Every structure is written in C-alpha cells, then in structure tokens.
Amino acid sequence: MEEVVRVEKVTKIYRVGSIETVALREVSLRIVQGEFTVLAGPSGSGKTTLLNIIGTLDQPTSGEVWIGGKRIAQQSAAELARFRLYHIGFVFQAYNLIPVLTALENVTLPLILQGVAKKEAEQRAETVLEQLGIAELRAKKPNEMSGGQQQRVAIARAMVTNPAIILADEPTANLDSHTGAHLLDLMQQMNEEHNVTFLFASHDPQVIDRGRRLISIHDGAIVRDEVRSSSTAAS
C-alpha cells in the first residue's frame, strides 16, 4: 500500500518564558492510503498537536514528517500553504466556511486557488456535492444551513482537490448524535467507495468506534496502536 504519512520521532515543546510544556514525545507512526484512522485521547493528550503537525499547520521541535513521500522541513510559509492546498484536506469542528460564499462557491474555491478554470472547477464541485447527497445546498450560504449541512459542505471542500489525506479535528463536536452519525456514514462511504484516506483527532466515542485503526495518545506519547477488523469497528 502507498504510504501517505510518515512521522519519525516527532517531539513538540511549547515554551512560554522559562516554562516548557512537552506536547509530543518522540511520536512515530505511518499511515497508508485508504486508512480510516482515529487519534484518540483526552484533552491535552497531544492528538490535535499531532494532527496540526501532520497538516503542516505547526512545526515539530524535533523529528521528521513526510506527506505523500515529500519531506516537510525547512520550507517557507508560502511553500507550506501551497503544499496544503494540493495535498491535504481539512475538516474542522468550526466548519470554517466563508460566510459570503454559497456552498458551491466554498467547494469551488480550493480549485480556483489551484488555477483550475472556473467552469471545470464548478463541474468538479458539483460532482462532489452530488456524491455527498447535498447538491440541493449549492446556492445556499452558511447562515442558511444547519450545522450538519455546513459540515458536509466542509467535507466536500476538503475532498474536491483529491488530497493525499483528509484531516478531521473533532468533526462531530458541534453536532447532535444523529447528525454526527450521518456525517460519519458519509465519510466512511467516501473511504470505502473512493479510497479516501482519513485521519481523525477525537474523543467522541462514536468516532472512535468507527475507526478501523485506533491510535491512543496519552501525555504526548502513543500508548496503543490497534488495527481493528471491520467486525470490530462499528459500521
């Protein structure tokens, strides 16, 4: 299987004055294409820090990260932004949709930033909206949608560029259990039907139950890395 992410002995230390906080302690892991993986742990365990480092939103104090075979080190902020645009999709608990844009425009935006012609970008965005069953939202702006609808548009935006991996930080945190379950159904469907690689950071039991691989983090270190059969992970 093609390697999507490799993390080697990553340590992250935050310093405020003379105070040091160790968020990650020599963490190593490897994720291959098509995985549906959950980073689980309590608040302060380091899971979001690790997700942000994999997503190049933060830099490790020491250690190395590779995404899609590319070593992420000593790149400028502009180079990292361009790398994220082409290789990484993000789904945040706050949705992060642009309020003045419609669903179609929000999903089209990453393609426009890549330089894709507007007509082609809109066609590709329409296709993803249809795949996720939300084509009827194409002309609506975020304030006209429910939280679950906004999150599904955010997933469409993350998927539209065909990234190497989609990183989801607590994607169900602002949703009720029914809406959260439906959202996970959609992501699981995209994973199974289109081989989309997902990496979640979550302490939500229903997200943890869906993971076919569960990586547990405590005090900045991986304490368990378990690959579960489809009969073990909830469907």
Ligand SMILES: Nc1ncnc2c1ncn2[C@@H]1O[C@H](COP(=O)(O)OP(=O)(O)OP(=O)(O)O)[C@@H](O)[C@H]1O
The other form holds:
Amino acid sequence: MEEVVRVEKVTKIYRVGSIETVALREVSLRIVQGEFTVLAGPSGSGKTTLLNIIGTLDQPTSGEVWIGGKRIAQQSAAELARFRLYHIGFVFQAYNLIPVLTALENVTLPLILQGVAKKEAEQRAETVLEQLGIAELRAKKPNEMSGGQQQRVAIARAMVTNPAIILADEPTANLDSHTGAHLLDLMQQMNEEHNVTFLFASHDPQVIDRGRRLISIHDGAIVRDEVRSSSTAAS
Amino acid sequence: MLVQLSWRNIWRNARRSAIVLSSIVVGVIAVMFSNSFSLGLAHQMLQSQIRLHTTDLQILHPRYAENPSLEYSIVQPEQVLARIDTLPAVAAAGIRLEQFGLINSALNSSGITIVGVQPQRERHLTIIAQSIRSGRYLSGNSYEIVISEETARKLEIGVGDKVVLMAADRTGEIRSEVATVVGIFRTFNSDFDQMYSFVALPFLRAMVRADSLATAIAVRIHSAEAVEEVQQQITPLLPPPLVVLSYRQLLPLLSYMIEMYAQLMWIFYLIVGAAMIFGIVNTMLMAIMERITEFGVLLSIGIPPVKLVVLILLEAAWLGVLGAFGGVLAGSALIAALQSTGINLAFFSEGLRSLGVAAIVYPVLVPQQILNALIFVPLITTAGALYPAWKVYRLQPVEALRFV
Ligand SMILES: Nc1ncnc2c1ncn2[C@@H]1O[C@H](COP(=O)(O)OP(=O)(O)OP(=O)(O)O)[C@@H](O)[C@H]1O
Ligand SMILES: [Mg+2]
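Moving on from the form predicted on its own, please list the structure of the form predicted together with the named molecule.
Up next: the whole complex, starting with the chain shown before.
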C-alpha cells in the first residue's frame, strides 16, 4: 500500500507570552492510501493541531512530516500553498465555501487555481458533484443551501483535485445527527468507490463509529491506534 | 477568476460599497467642478481684461510696455492701421494715444490715464461704449470726455460739467485743456474705472503735441483661438521697431496668476486624494476583517498569497473605477448644465468688481480632467488598499481559520 502521510516524532509547543502549551508530544503516525481514519480525543487533546500540521497549514516545533513521500520542511508560504493545492483537501466544521461563488464555482476554484482550463475544470467539477448526488445544487450560492448541502459541496471541492488525503476537522459538528450520518455515508462511499483517503478529527461518537481505523489521542499523545475488522455501519 | 471574484465581493456589502462610492463620486465632482470653475473664472478674468481695454492683440513700440512714454510711440500709425484693416481675421482695429495726466474739477482732482481713441473704431474694440450709464459715448469731436462713475463721484461732477485736463507733452512741458463730460461709464472693474478716461484721438494729439503719433494700435480678431496665427500675419506688416503682442504677453501678471491658481489647485487635489485614500483604507480594512476565515479557507485550498493581494487590490480598483465613472458622469453633467446657463455671481458682484470679473462665470470642461479622474482615482483607491492587502498577505492560514 502506498504511504500518503508519515509523521515522525512531531512535537508542537504553543507559546503565548511566558505560558507554554504542549499540544503534541512526539507523535508518530503513518497513513496509507485508501484508509478511512478517525482521530478521536477530548477537547484540547491536539486533534486540530495534528491535522493542521499534516495539512501544512501549521509547522511542528520539532519532528518531520512527509506527504506522498515528500518531506514538508521550511518552505515559503507560497510553496506550501501550491503543495496543498495539488495534494491536500480540507473539509472544516463550517464556513467552508466562498459565499459569492456558486456550488459549481466553489468546486471549480481549486482546478482554476491549478491552471486547468475553465471548460475542463467545470466538467470535472460537474462529475464530482454528480458522484456526490448534488448536481442540482450547481447554480446555488452557499446562503441558498442547507448546512448539510454546503458540507457536501465542501467534500466535492476537497475531492476534485484528487488529493493524496482529505483532512476533515469535525465535519459533522454543525449538523444534526441524521444529516451528519448522511454526510458520513457519502464520504464512506467515496472512500470505497474511489479509494479516497480520509483523516477525520472528531469527538462525535457517530464519526468515531465509522472509522475503519481509530487513533485515540490524549494530551497530545497517541494512546491507541486500532484497525477495525469491518465498518460498523450505522442506521 | 480573480476579476470576477473581486467584482462580486464588492457587492457583498452593497451598503458599504455604496457609501464609499458616493464619497468618491462627490470627491470627483468637487475636483472637476472646482477645476472647471477656476478655469472658467480664469478665462473670464482674461476675457474681461480683453474686452475692457487690452483687446486680443496690440501693436506697440517694443519698449513702450516697460516705459510707457511718448518717446516710445508709433509713428504714422494710420499707415500701419490701413494694412491691418486688410486682414480678414481682424474684426476691428483702432489707434490709441495714452498719456498719464490729471483731471480737475472745481472741487477736486484725480490722476488718470487719458486715452485718445477713434470712437467709431473703439466702439467695436471694447465695451466702454456699451457701458455708458448716463450721457453718451464720444462723438469724435474735440473737447469731449467720457469718465467713469468713480471719477465723477470723486470730482463731484456730472454730464455736462467741465473739467480741466493736464498732461505733459513730448518735451515734458505741461499742457492743459478744458473738456466737457459727455458720458459717464461703469464697468465690472473698479480699478480700471478709477484709472481711465476717454477723449477723441485728435483732441489728445493736439493737446500733447503728438500729431501722427500713437502709443498702441488695438486689434480685435474674429476667433479667439487664432491669436497666435493672426499675430504671425501681422508681424511682417509692421515697420521696425514695432511689435505685435498677444493678450497673454500684454497681461503677464494675470497669466501668471492663473498659473499660480492652477498650482494651488493641486493642494486641493491632494486633500481630496488623501480623503479618498483614508476612506478606502478604512473600507477595505473592514471588508477584510469580516472575511479572515474566508481567506483562511482560500489559503487552505492553496491559493497563492499573492493572489489574495491581487484580489484585495482589484476590489479597491473596482471601487475606484466605478467611483471615477460615476463622478465623471455626474460632474460632466453638472458642468455641461452650468456651461450653458453660467454661474451667476451677481451676489458677490461688488467683490468681483475689484477683481475685475463680470458676474457670470462659465465653467470650462476640459477632456484632460475626465481622463485624469479615470486614471488617478482607481490608482488612488488601489494605493489605499495596499496596507489592507499587506495585512492579508501576512496572514497565517491557521490563525485565519481560528479567527471568528
Ligand atoms: N494558536 C494557539 N495558541 C496557543 N495554544 C493553542 C493554539 N492552538 C491550540 N492551542 C492549544 O493546544 C492544545 C490542543 O489544541 P487543539 O485545537 O489541537 O485541540 P483539539 O483536540 O482540536 O480540541 P477541540 O476538540 O476542542 O477542537 C489545546 O490546549 C489548545 O488550547
Ligand atoms: Mg479541534
């Protein structure tokens, strides 16, 4: 199996004035293509910090990170942005979409930034919207969509560039459990049908239940890392 | 893509954009209007002087301007005049003899410039004949004089009264004559009115022993734009050492003043420009503060930070372009409207009389103004967005995403 993420002894210390917070303590982790992993842990345990470091949005205090075999070191902001554009997809808790763009335009955006011609970009975006069953939302602006619909468009946007991994930080936190379950179904489906690699951060039991691999993090350290035999599909 | 995105972004908070746009529009109108008005005023000041006495062109002895004495006069001006009369571009021309002197009534006296004119010709050169308030203009006969209201008041005389004129002749001997006031004039220029009185040319020539002499030949032309051209036509017709000067050369102080005024306008531009910059900085800072999370999302997608800078600058540029267009349209409409009616300054008329300007000013719309507004306003607003854009450029993705 191809390795998409490798984290080696990553420590992250936040300094606010004279107060130091150790958010991650020598965390090591490996994720291969096609995994559907949930990073679970109580609030403040370091989930978001780890996801952001893997996503190159933040830099570790010490330790090393490889994405798709490439070491993420002291690169410029522009170089890191370019790296994310091609290799990483993000889904956040909320406010993922650009309000002035339609669903289709939001999904097209990363491709346009990659320099893909408008026609082709739109075609590819349409395909992903169809895969996610939300083609009818194409002309809608975010404020004309429900929270669940917005999150689905966000998944489409994260997927459209075929990134090495999609990092989803509490993607269901703002949704009711039914909508959340539906969203998880969809991501699971993308994982199974298109071999999309997902890494979630969540303390939502519903999400934790879905993980085929569950990594528990506590006080900035991984305390458990287990692969479940088969998904305990809900509903 | 950024162009489209920036265009949509400025309409997100339509109210705020409308406010900043209207402030730009008002600024552009203010600049255009004051520019047009001052140009109109300058034009009017020049025109006033031209119509009052200076005329478009004057033929002079080259040293007369710096030393206005009979020593530097035109000999045989009638011959020169006959040649000028043949030029089709010339509307009117007339011989003048000016000499400084004293005008005395029984009660008072006053220093004046006595101007000997050819009344039938002078009528078509200046507005004095049309500015007679009581009595009549010169008939051409000797012993007649036309004085201003100011002079009449000072001398406590009226039409029909007699005055004694005194002036030096070519040899420096003081000569005097008695003349009857036949008319009293009043123009829009009180300084001028205090200075000048008019008599028939032969009368003054006889008085100061200056037969077949003149100090100037005044020329009015059909089309004001052709001044330089007509000047060139006249030059070869003149016997040396005579020269022909345009109103610009004859009124150097006024031309200089107008130029100075144009320079002063730059201060006004700077103030308006600074106000625009502050407005834009403020607006754009507000606009980015409410979108920090969105910038975080864009950065997480992988937008190059430079493109965020371009986005912000484009948004400000749009505001500048829209504001400039709006301002130019509104400003041009306003100026065009005022151009036909003129701006009546009758209210300030007394103040203007000392400035020497007629009461109605016609603002002048210069195409260059429009071009300037369309170029500089977007540049100014874009410059105003540099600081907000820099702040966005420095944004750390994690901080932006955490920002609520
Ligand atoms: N920018 C920061 N400055 C200072 N401390 C920070 C910063 N970001 C995170 N922390 C601290 O690091 C620790 C881990 O935070 P993190 O956000 O990764 O936790 P989390 O597991 O995502 O929590 P939650 O479930 O509440 O989202 C916490 O103690 C937090 O207070
Ligand atoms: Mg978190």
